[in-house]
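For reference, the chain that follows is the form predicted alone, supplied as C-alpha cells.
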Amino acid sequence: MKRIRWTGWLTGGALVCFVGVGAFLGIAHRSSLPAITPPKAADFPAEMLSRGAALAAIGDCIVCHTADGGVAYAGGRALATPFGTLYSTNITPDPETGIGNWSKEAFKRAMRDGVSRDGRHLYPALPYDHYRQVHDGDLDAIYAFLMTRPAASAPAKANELIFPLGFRPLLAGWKLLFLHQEEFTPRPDRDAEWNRGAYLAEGLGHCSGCHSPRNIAGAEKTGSDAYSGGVAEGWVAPALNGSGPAAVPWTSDSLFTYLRTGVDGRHGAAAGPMGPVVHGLSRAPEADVHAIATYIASLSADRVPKAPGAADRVAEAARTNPAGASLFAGACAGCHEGGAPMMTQGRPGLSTVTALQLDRPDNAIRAILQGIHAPTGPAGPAMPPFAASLTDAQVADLAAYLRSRFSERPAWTALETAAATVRKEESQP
C-alpha cells in the first residue's frame, strides 16, 4: 500500500514538474519578428531625428554601446557584473551584425521586454526595466536616430558568464519576478517640470540603476531602498534620497550645475561612470536637465545630511599621518590647498567633496589612481592619475590623510588592501 502511495506521489510530482517546465518554456519562448530593409534617413522627419539624438544622450546609449577606441554604437564594451562579463551589442544600422533589419516593433520589444528581434532574451544590463516607462513616441525617435547612424560591421562578442547563466531562457524567470514596470504616468500633485524630470530620470536616464542597491538576483531594490546608494563599475554611487553623507545638501540648482558641467563648487567633480553621464547631459536640452535636477533634488527634500559641516583639521591630520601630509604637499597641494589657483575658479574644496565623506574609500582611491577626466571638454574638471607614481602603501597614506583632514567621519580601514584591489581591477582588460 505504501509502495502504491509513494508511486502516486512520484507520478503526481513528475506531472506537476512537467506542467511547470512546459509553462516556463512557453513563457521563455519568444518568436522572431520579420526582418526589414534598412530605412533611409529621408524616411524620418528632421524634428524626430533631433529629438531622438537628445533622448539618446539622456539615455547614455553611446556609453554602453561603444568600446574604448571603437566605432560609436558598434558595441563591444565589456560590462562587468557579479555574474560575469557581458559585452554590449552593435546598435548601428548594419543589417548583418547590428539592428539595420529591425522594425520599430522589434526595437520597442527589445527596449521594453528585453527580447531581441530573433526571439532571444536579452540580459538586464540593458535596463529595459526602466525603458518600459518610456512613451511610444520617444522610442520611435530614438529608433529613428539610431537607424541614421553610420553602419558598422561588428559581430557580437561572446559573453563570459558563470554557469548556467549563459542559458538565456532562464531570463524569462527573472522577468516574471522583476519586470512589472508600466509606462510612466504623471502625478497630478506635481508640476510639469517635476513630472518631466521623473519621466526622464526613471525611464531613459535610469538613474536608480546605479544609485540603488541590488538584490541577489541583480534586480534593483525598490521602496524605501530606492536611491539609497549602489555601486557602478567599482565606484560607489552615493545615495540620492538624503540618506547619504554629503557634507552640504544638494539643491536643484547645484544638481543642474553638476549634471551640466561635471562640477559643483560645494560637492565635487564627476568621475568614473558619472563622467560620461555628464558628457551626455551637457548636450541635452537645458530644460530637460533642469527637470531632472528638480526631480532628483525632491528625493532628499525632507532629509537631513548625516555628516556635519565642512572640516579642515590640517594640524591634527599632519600629526597623526606625517607620511600622508608629505604626499599631499608634494602631489596635491598645488591644486587643492587653500589659495591655490584652482580654488579661485569655483572648484570644490576637499572638505565638501562627497568621496571623502562616504563609508567606503573606493571613490577616493579610484580618483587618486585613475585621475579625473574632464567630461565636458578641456574646460571641465580634471585631475592627473597617480597610479604610476604612487605605491599602494602611499595611496593608503594619502587617502587616510585626506579622510582625517577633510572629514569628521570615522577613519577608513585596510586602505592598502583596498588600493591593491582597485589597482588590480583597473589593470584587467
The other form holds:
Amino acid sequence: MKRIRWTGWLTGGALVCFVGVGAFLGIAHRSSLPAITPPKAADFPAEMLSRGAALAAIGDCIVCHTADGGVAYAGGRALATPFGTLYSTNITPDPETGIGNWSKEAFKRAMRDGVSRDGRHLYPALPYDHYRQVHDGDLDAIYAFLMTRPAASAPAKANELIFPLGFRPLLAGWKLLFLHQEEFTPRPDRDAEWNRGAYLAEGLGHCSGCHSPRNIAGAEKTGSDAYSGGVAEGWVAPALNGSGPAAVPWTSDSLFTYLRTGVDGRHGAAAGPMGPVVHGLSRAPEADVHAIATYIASLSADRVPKAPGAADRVAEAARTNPAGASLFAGACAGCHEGGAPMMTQGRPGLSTVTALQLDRPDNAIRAILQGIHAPTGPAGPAMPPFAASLTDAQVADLAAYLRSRFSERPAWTALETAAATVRKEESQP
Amino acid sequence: MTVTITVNGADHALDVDPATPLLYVLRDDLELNGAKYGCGLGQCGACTVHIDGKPAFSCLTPVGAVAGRRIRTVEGLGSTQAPGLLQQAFETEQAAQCGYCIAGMLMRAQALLDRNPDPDEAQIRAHMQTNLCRCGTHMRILRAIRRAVAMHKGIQAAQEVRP
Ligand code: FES
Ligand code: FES
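Show the form predicted in complex with its partner chain, please, because up to now only the form predicted alone has appeared in this conversation.
Now the full complex is given, and it begins with the chain already shown.
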C-alpha cells in the first residue's frame, strides 16, 4: 500500500515536472520565419537609406558586429560577459551566413523579441530590451541600411558560455522576467528635443546598457538604480544620474562636446568602449547628438551637485609618494603639467578628469597601460600606452600619486593587483 | 642619485635624476644617438627602443623606471660594418629619405619579428601604426620589413637543406 502511494507520488511529481517543462518549452518555442530572396538597393527609397545609416550610427551596430580588423558588420567580435564569451554574428546581407534571407518581419522580431529568423532565441548581449522601444519606421530604415551593405561570407563562431547557458530555450525564462519594455511614448510635459533625446538614448543608443548596474541575471537594474553607473569591458561606466564623483557637474553643452568630439575640457576624454560610441556620434546628425545631451543632462538635473571642485595638491602628493612624483615628472608632465603644449589646447587638466575621482582605479589604470585611441580620427584626443615602459608596481605608484594629488577622495587600494589584472587581460589574444 | 641601467647588454651606472627621460640619457650620457627626439610626447615613435623586448617610447620613459631592465637600442641590432638582417633589408630597399624616423622604425619592426618571424601584411601594418615618417617613406619601410621576413625564411630554408 505504502509502496503504491510512493509510486503514485513519484508518478504525480514526474507528471508535474513533465508538464512544467513541456509548458516552458511551449513558451520557449518560436517558429522559424520563411527565407526570402535578398532585396536590392533599388527596393528602398534613398531617404530611408540615409536615415537608416544615421540611426545605425547612433545604435552603434558596427562596433559589436565587426571583428578587429574584420569586414564591417560581418560579426565575429568576442564579447566578454560574466557568463562567458559570446561572438557577434554576421549582419551583412549574405544569404548563407548573414541576414540576406531575413524578411523585414524577421529582422524586427529579432530587434524586439530577440529571436533569430530560424526561431532560435538570441542572447541579450543584443540589447533588444532597448531596441523594442524603437519606432517601427526606424527599424525599417535600419533594415534597409543593413540589407544594402556589401555582403560578406562569415559563419558564426561558437559561443563559449558557462553551463547550462548554451541551451537557448532558457532565454525564454529570462525574457519572461525582464523583457517588458514598450515602444517609446513621448512625455507631454517635456519638449520635443528632450523627447527625441530620450527616444534615442533609451532605444537605439542603449546608454543604460553600460551606465546602469546589472542584476545577477545580467539584466539592467531600473528605478532609482538606473544610470547609477555600471561596468563595460572592465571600464567603469560612470553614473549619469548625478550620483557620480565628477569634479565639475556636467551640463548639456559639455555633454554635447564630449559626445561629439570625444573630449570635454572639464571631464576627460572618451576611452575604452566609449570611444566607438563617440565615433558613431561624431557622424550622426548634430541635432540628434544635442537631443541626447539634453536628455542625459536632465537625468542629473534634480541632484544638488556635490562636485568638490578641482584639487591639485602637488607638494603633499610628492611628499607622500615620491616614487609616483618622479614617474609623473618623466612620463606624464610633458603633456599633463600646467603649461604643457597639450594643456594650451583646451584638453582637460587632471584635476577635473573623472577617471581620477571614481571610487575604483580601473579607468585610470587602463588609460595608463593601454593608452587612449583617438575615437574621431587623428585630431582627436589620444594618449600613448605605457604598458611596455612601466611595471605593475610603477603603475601602482603613479596611480596612487595621481589620486592623492588630483582628488580629495579616499586613496585607492590594491593598485598593483589591479594593474596586473588589466595587463593579463591585454596579453590574451 | 645613481641609477644603473643595462643597454645592449652592458651595465651603466649613472648619476641622474630618475625622472630624466631615458631618451636623454641614451643620447647625452651614453652617446647612443640612434634613437631620435621627434615630438617628446609619445606620438611619433622616433625614440622607440626595446624595454624587456617590448617596443617603448624612450622620450616618455623615466630612466628610474627602467633600472635593472633590459634595454636595446638600434645600436644593438648591428653596426655599419656588420648590419643586422633588418638593417640590411632597409638598406637594400633604400627605405629612408632623411632617416630621422628610421631607428625608431627598425626597433618597432624588430620587436614584431622577434615575436613573430612570419607576420602577414595586416599584422605588419597594425604593428607599425604608431610610428610616423614625416618624409612619407612608409611604403618602402613596409617593403623592407617584408624583405627581412623573406630573408629570414631563406636563411632558415638553407639551414634545413644542410645535412
Ligand atoms: S619622440 Fe618619442 S614618440 Fe616622438
Ligand atoms: S625618412 Fe624622414 S622621417 Fe622618415
